[in-house]
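First, one chain by itself in structure tokens, the form predicted alone.
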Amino acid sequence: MEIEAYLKKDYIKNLVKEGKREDGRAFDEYRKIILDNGYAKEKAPGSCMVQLGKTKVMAGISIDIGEPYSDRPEDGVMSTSTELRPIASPKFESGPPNEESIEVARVIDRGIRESGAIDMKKLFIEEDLVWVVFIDIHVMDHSGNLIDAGGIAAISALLNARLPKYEDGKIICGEYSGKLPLTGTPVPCTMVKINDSILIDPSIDEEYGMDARLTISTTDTINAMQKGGNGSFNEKEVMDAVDMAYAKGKEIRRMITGD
């Protein structure tokens, strides 16, 4: 770690023992968030474009034809990748991905898979031909918690992504049959441990000084958690986690559903 990083831990463990944070929240409380819908709607069949405070994610979906698995053969198949743009924090380089875009990508594709959020079994177009989803996810503007903001992205490019139309063998360029089959809305939330408080939604300084990080995905349950950091949450810190996943998730629903 850096040696800006360094200082800037033990600003925000300090600051959080005072029962405070850097921006003013409250603890359980999300930094601003500003959805654009269908951002790159000329170049993809669905697109978003999120903003989480200072952080900036663009959410892509390209639909191809392909093959299952061979384990599945009537599923349609989802991919997911993030990319790290050089552009969003002086950390990012280019080149091939790296441990942290892997691990973002990994999350997100996760909460949306154990949920059942697309019906893959609507994806089969024939034998040993389905549908492939690919989930690609940029980073503009690096400020923090990267997989919240490209997770909630990410479902909000699904909803308002359309399913090529597929006629006589091939896919018919700009011509569409209809929305992707989706079941749910799947909502990542992520938390980080600063001594002993546990903090929703970390700015890139809180993830600087954080003991551990949380992500919890839900719907109407659990979907999926992933643990980050090296250090740890006792039962009571995760299920007060899961709680305030639960409630943060329901509201961040309504604001992509519109319901």
Contents of the next structure:
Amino acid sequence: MEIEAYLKKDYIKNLVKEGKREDGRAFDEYRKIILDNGYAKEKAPGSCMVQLGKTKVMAGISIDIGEPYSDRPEDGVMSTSTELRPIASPKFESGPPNEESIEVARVIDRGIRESGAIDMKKLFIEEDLVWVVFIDIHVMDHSGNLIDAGGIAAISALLNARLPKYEDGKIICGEYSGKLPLTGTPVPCTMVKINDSILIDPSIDEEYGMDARLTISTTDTINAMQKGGNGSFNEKEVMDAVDMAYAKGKEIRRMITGD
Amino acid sequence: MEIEAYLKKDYIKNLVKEGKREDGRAFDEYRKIILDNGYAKEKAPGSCMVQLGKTKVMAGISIDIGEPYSDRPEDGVMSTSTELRPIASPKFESGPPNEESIEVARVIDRGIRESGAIDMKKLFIEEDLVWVVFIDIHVMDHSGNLIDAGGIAAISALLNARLPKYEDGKIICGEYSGKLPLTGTPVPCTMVKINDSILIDPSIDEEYGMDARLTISTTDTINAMQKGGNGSFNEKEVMDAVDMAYAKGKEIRRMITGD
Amino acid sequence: MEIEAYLKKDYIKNLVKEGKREDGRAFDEYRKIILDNGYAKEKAPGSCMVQLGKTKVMAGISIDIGEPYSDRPEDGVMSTSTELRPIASPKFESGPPNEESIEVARVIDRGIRESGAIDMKKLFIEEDLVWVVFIDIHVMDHSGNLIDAGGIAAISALLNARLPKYEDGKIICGEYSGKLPLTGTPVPCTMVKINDSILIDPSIDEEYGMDARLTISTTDTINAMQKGGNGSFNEKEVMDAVDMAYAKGKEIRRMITGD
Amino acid sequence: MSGGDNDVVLIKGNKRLDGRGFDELRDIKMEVSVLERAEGSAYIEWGKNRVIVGVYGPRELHPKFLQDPTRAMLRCVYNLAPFSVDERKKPGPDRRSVEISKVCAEALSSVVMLERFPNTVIDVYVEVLQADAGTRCAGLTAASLALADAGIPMKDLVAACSAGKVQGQIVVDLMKEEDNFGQCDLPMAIIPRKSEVVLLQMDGKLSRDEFKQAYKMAVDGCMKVYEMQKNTLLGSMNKFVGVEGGVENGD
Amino acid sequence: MSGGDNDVVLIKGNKRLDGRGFDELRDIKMEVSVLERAEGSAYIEWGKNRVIVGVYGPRELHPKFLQDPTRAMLRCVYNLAPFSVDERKKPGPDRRSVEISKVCAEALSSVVMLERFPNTVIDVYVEVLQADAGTRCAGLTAASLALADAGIPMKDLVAACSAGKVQGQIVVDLMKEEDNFGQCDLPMAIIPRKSEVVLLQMDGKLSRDEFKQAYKMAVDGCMKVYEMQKNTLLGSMNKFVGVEGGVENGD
Amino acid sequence: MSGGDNDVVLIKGNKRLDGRGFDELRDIKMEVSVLERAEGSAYIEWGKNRVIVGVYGPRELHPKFLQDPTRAMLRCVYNLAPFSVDERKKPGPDRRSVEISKVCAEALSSVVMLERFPNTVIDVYVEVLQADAGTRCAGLTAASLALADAGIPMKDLVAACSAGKVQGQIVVDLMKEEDNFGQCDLPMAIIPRKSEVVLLQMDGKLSRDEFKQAYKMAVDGCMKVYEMQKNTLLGSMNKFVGVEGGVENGD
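Could you drop in the structure for the form predicted together with its partner chain? We only have the form predicted alone so far.
Next comes the full complex, and the chain you just saw is listed first.
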């Protein structure tokens, strides 16, 4: 397996030197994105299956009632988990989340949380009782760029999510009282540096070949950033990446919201 | 160890071809069953040590107070666990329950639960408070057929179990207010298929040699079934097994209840 | 690594035969003890970094509110944990506490708990609510005798610990209402047997070379003892160790309390 | 199973809650080759159940001492996604999932030609994305499609279907409400060509005769599922033809 | 130990709660070869304690990097069954069990001729089925019987017994109430022929002189236990004679 | 980040809560060779943060299948002591620690000459004993000192510092209150000689121009930290001179 990764790395680096990508895309071109909103709508209050090229990631929303955090007694709670299911790659194993899945979950979480996309104040029910929103990201087929695929799936699932009906201290299963209150559409945009080029939306092979990775999640502001990989970026590269993330974020946002 | 298993497998298959079992039993004959009720009665409200041939399994009952399940607010709770203690076999290791011990526990649990042997309605104490019955099955010496040995131990321990005294929201340790309310005596009966023969109550060597396994737990009805192993059964074999399970269940039930 | 341990063992045993220790100490001599009280005082209500020769152990106190144990409804709660951090030795690994760290924590815990050094009655707040005192012992540099280093750090941290301010059912972070109520200064004293000699305060190499270990924690009485290692002690050795523990305990106590 | 001692009406006239007759299956859709990375995969929609199965292997088994020099090991992981059920399921295997994984692996082991691949492991991952009773039958049905899709030689497919007892009536293929408030659930899986049972679990209350009736009804259900499986593989023929060990009468 | 500052009366006249004198042990029964699969085993009933011990090995130690080329490793697992105590104990090792397992393994290592079996492991499993104070002493006593039963060569048996302080009085072999409400517990184990201590733990409050008295009382208790151990092995002679490394003066 | 929508006053006049100007770092003290057992170590006091870092390796990596024949693996464990924060942190890694460990390992991997030590592992342990915002920057800064102290060859040090936005103002090196009630935190680490970023995380709300300003401010902070690092290594020269692979311009 590791030998495969080395060979892929060489192959990708040579391609990029020639200005090419293995699937013929431009360096600043995303793979095709297909959204299947409400994929599990019979059970999950919100859900979306996203295909990003051959990468397939599902996000499902669960909503429960619970206690607020003690330092934010009037805000709802959100929690994001990612599972790199073993079905998605010959390299994933069953077991508790590893550092890769934790990073994916935390970067997606920050993009949503920091943008204020969920109106947490509206998730207050009564003293010591708030709505708790679980975002579960299920990686089904890993062909690269899990953060963007998962981030798009998560915000799409939130946008189509309904709030359960709540009566007399209990949730009425399968009945809903309206939409989950959303106020924005944060979109993560991930770029990798290979040699001295910046490529957007890396495939799995390009991830083998990358020196470093940079994710930038935007709404009308930057809300989250994460550098990954053993390489480094200079200032110009970072600033160009910010501009790119704004531009691509806008396109993808339009696709998600259908506006 | 595995080589031993292979040799045993061949040996057993050849014996069965000749219509024999290694300990001289008939195909439809159980090993000798010895019950030691109240084995740990100084601490456990109910207990039984069962010897099934050389297999030794202990069941102990613990009873606590707790919350009911939200979908059954007026029923008590029961919970069955099995531990294949490393003392019982050179192959068992310390650690959390593996799939074998989980299967044993769940099949025994279903036999008891589905038969309604414990009168759950009588375990209601007051709103949001019910009796919780823990059945812990401790495998001490594994010479085959853990499901039957454990199932017999579990129902025997339940039959001799006492309900703790409850006053002012607390259990009075070591004092009792009567018997645990039981209404039936479910008995599991396990058969294995070797070549085309069906053998009841397999020894450990016969378990190495088996193609498939079938457990049927009965009272006056069938309450639980579980097929195990990589082989298959045809319809006639299954129906014959049902008849056998009723017949053997009756005999063992008589032994347990002493009627 | 193990070869190193064997060589060390031989070296130490031969030294001891000649009446010597590798660092020139007498058999009944402690290494130099340096206390840094309040090492983490900006966050921890009590803390102490202890150097015992080249061994470095930190104890930090955390104080929270919680429920009392049901059999002691009017007493506070204390809980002692030790972490052998991987920074402290090439042999330690990240992960849950192993048997060595559990033993260190439990022996230190017993010395403090059984001496009554913390006045548990004064940790009662109101019905079903008491102060919970966590003692976390963090091993930073393991050059032998963790029990004594940790025990000295723990009692020192307790002695300088403050009780948080409590108002309206909540702890006011960073404000304090006085000292933690202490009534004594238990001190553990650890000796090892090498050949037929008893050495106090073993270095890490002496721990490799020891036959058996004996820890005795004293105030004005003996409060905790623990024998370790595969060797044995005769009665005279045990009684001599008790006398030694009283004598050394007194000296160290004086150093801790500054009296 | 609640023992059925309650007031939920599950049968009216000769129709069930969703209008089905007693021997009628829910709508089923199947598809193979739905994943890129897995060596074989299948998707099944069975009523409201949505399940994706992926297969990896035969591949080397680690750690080595688990290897069997006479045959491959077949492992199965059955997993309920947290959002697949009404109340969020905590991630990670619970005891129910472990048991289902075990009986599914045993059922599949009865048809896969494991002896051809000594020292290896075949991994079958069953991902339940929406659950509405009968997920183990749906998963097992999709799993044998995914194994075929991976080109792994099998003696036959495994086809699965449950029967049960609802308001005193033996019916096939229980939906969620029938499972919750019915009197018995009998999930089964068979090797269709031999008509032998490879998965059989039961809980509830059935007399001998009721069991016999339910058993036959489940086998009939399995045979209908088997026809759909064959048609699905036939539909993916372009891809499938010529792969060693495909389902021989898949045409 | 509660420090004894309470009103529970544990001693009346010169008798303890169960009528014993200060230097009197509870009733003890021992038996060896009680299990089929284990290579050696023993059962002990000590007051209300009921403990079964099984021994496996010497057998190869995995993983290999743990092997010691100069001697066997002796491991011990002390386990309280969930139903062995008043309030159900959650399955799995807690910190107390881990500590007891460690000190018991060390105590047994002092007598077993480990250097005869390099690279191997001897596993001792102590299963407490009913617990009433003194389980580590009961377990250790039974463990050395089980080791002898397994034919593992030892220099001597290990015999164990506790002493303690109850209402100001030094007594031997504390029962549950004395352990809960007493002032000190001192579990010990010795190599009887050398009269050296191999397990010694203590918690509570004892002066130097009280400790000396308790120490002697515990040793006396151990010696009585040792006699019972020898008689037990003698009683199982038929099976035991001729096995290499048996207790040499077991006759 | 709370989004800053609250009443906590963090800036008064042109001064921050602790009297610092916008571009001013907290007091920082550094020391190397503070531990005996670790092969390299460093201590850093950064405001109220107190962090000790120890380094082991290069040493053989187990299990073997993780070994990379082309280079060493660099692992990092970032650990918050239970008593290092206001409310006791349960021991063991949480998700935040796992993420920080990962990004720190990646940042350090960019400067360590890993290709010189194939098949080995270098372990970096970051122990936070008192935490007050900016622990990952403090840890990373100390980690590169500890690596130098261990004599592990590096192309340069890694210097770290955060910037952020507080009450609409871009400031450097956030303290705890600013982190809790500010609008953005931007921890960064750079390779000083190339002025390239090797760690960059951000959460909160920043416009493009604010980000640019914060980025520059963080780089300036890193450069100040770098000077202190060099002085610290210079101060430990006696020990340090002549060790292969030391920081070349450390003099």
